[in-house]
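Taking the form predicted on its own, here's one chain by itself in structure tokens.
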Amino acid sequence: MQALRPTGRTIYFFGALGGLLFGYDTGVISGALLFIPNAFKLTPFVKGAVVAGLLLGAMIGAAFAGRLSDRMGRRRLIMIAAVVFTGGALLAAFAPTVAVLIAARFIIGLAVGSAALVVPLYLAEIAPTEVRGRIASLNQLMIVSGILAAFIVNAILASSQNWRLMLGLAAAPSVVLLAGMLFMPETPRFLVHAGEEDTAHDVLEDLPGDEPPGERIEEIREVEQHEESGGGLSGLIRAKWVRPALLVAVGLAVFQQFVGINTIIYYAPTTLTNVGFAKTSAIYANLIIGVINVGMTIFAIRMIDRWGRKPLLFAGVAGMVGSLLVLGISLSALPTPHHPGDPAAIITLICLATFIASFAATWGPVVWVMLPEVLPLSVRGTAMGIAVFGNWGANFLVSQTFPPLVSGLGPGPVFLGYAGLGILAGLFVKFFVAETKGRSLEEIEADLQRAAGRGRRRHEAARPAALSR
């Protein structure tokens, strides 16, 4: 199948297409939930289960996808995820009962969690060093494009209330993804890891980049030879030198959700109706938020390899925390708004838009770029599985606690709480995250090994001194 030798742009497009399905299936439920009660009786608990089914499936999918990607390869796992996407979408569209619908959402979640892990992994490993940030950011661009597509589909089908078609349309791009990946190559790094260096050489020849394929393969091989453990979970547990990188990966993944992004993605229409917007006005305002999300992600793709990862993360913290502080204070101090012209209603819309713009230009794409960058090759899939599991776990926690927190405390204090978590995210970046711009994955890993070696030598030098005392 790989004899067609696809071009770099084709590889990057199909490699990132799984993100579109991720985004669509995440965003479409906000509109479908308005009309599912026409077919099934939904208690608040069951309605939550329809949403949470995908999140729980994504947690499990991410947990297993890492080890599977290390064993069978990145490309094959994307193809498996496409098949699961298709089956889950069709099952959801034709679900005869709400229990089947929840099961279908869980199945879709397995594919979403797998895609959330393997798509950025595939893109990071196949992209040239000098444009790796830009290429890996295509995943986030596809995610936000999928969310926007879901918002548009929801608006178009709102008059017909056809929630089944809303959910079922996800099957179309998943079939395209499966067909396209039949002709895409495996990543050179995984091929070298699997002992298929000739195939890796052929793939590198077809990809853009300044470094000769032979030198790239030699660099990958040298780093692998210096690794102290095998792959998989057992290798990750034994390799103490990997733990600082795993801490960074998990921290970035969890803080990406703890800053409160999905309180906006899932609940923006609800938030807007609570401050005086009519339902139709809230839907169209949500479309504006979706457009901003895509536009600022495109901005991030252009800037990430120029400005670097850490400056963007710091800028994102400043923008998000500022938006949440203004939003929280205004909703706490101003009278409850009753129509869109009230000051608190206007401030709410502006703050939601600036928060989305700040996140989309920074933490949205940068985290997915950095996760595979900071993790070593032999345990990259497994370690990313842990990080992405944490990401979906944090997503589930934020999504399920937001409505009861708003009901119990009011929206103002809740948004101020997310501002506090944003400040913690900035401190985490300052003290734990290193810049990865312009450095190959092998260079980053070699620095990690050297740092671990220096730590061991200091420990061994201190031990005799302690014994002599």
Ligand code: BGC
The other form holds:
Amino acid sequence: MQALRPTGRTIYFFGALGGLLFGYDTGVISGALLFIPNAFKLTPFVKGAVVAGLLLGAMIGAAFAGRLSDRMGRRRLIMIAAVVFTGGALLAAFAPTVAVLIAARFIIGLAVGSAALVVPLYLAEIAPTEVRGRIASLNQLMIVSGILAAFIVNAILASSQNWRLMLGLAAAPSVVLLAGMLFMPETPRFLVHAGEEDTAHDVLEDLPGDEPPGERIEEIREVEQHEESGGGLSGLIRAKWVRPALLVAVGLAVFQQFVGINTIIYYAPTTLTNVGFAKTSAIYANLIIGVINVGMTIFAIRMIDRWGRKPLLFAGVAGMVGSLLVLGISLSALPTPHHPGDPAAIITLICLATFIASFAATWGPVVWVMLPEVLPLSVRGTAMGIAVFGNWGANFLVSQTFPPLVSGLGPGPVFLGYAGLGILAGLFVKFFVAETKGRSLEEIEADLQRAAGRGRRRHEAARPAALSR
Ligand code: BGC
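Switching forms now, from the form predicted on its own to the form predicted together with this ligand, please provide the structure.
Next comes the full complex, and the chain you just saw is listed first.
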């Protein structure tokens, strides 16, 4: 299958394509939900289940995908996710009952959770160090493009009310993903881990990068030899030196949701109609949000390897907390708006846009870039499974509690609460997160081993040049 030997850009494109399905499937439901009641009776509980089915599936998908990616490889898992995506999308489109629809959403969730884990892992492991941030950010670019595509499809199909087509269209890119991945290589790091060094050598030859393949392989092998655990959950629990990295990964993954991003991605049209927008204007305003999301992600891709990850994370906290404070205070203090021209309505739209711009340029891509960077190779998949499970768990918590909190406390105090969580996210970055820009995955891991006070002499005596370049 690898006779075609694709190189750089093609590999990065197909490697990232799973992100598109992640985005489309999470973005499409807000529009489809308006019309599903034409076919099935939806009580509030059942409606919640249709939305939450995907989130629960994603939590479970992420939990298992980590171990699977360490066992069967990154590439094969992406292909399995593509098959599951396709099956789930078709099942949702043709669902004869609401129970089947919920089951289909859960199945799609399994694939979304797996993709959320394995796509950034694949990209980080296949990209050359100097541009790793940029390449790994392609995952987020695909996610936000998928969300925007879903918003556009929703707007186009709204007049025909064809929710089955909205859901079924996700099958098309997943077939492309499956076909493309047949020709893509496994990552060199996984191949070395699996003892297939000759193949790793071939793959590295086809990839851009300054270092000769032999040296890269030697470096990967060197670092892996100093790892204590044999992978898997039990290995992870035993490996004390991995814990600081795991804390950073889980913290970043959870705070990425606790800053409240999906109260906007999932509920912006609702928030806008609550401040006086008509339904159709709210759907168009939502498109603006989708476009800003894509535009600012492109900005982040250009900056992430120049400015580094930490400055972006701090800038993101400043922008998000600032917009949430203004939003929270104005919704609490100004008279309830009934018209888009009312001050609180205008301020709401501006604050939602500023928040999205701040997230998209920073925490959106940076977190998915950093998770595989901070975790060591032998447990990378399993440990990412825990972090990505945390990300979807936090997503579930935020998106399920947002509507009852807003109706109980009012939107102002709820957004102020998210501003508080944003400040905690900033403190977490300040005290726990180290910069990873410009350092090879092996160097980052060697630092972790040194910090844990293990293997220092062995390591530096054996190979100082490779690890402290
Ligand atoms: C987050 C998603 C979010 C999306 C918005 C991703 O990085 O993980 O939860 O919906 O960004 O663009």
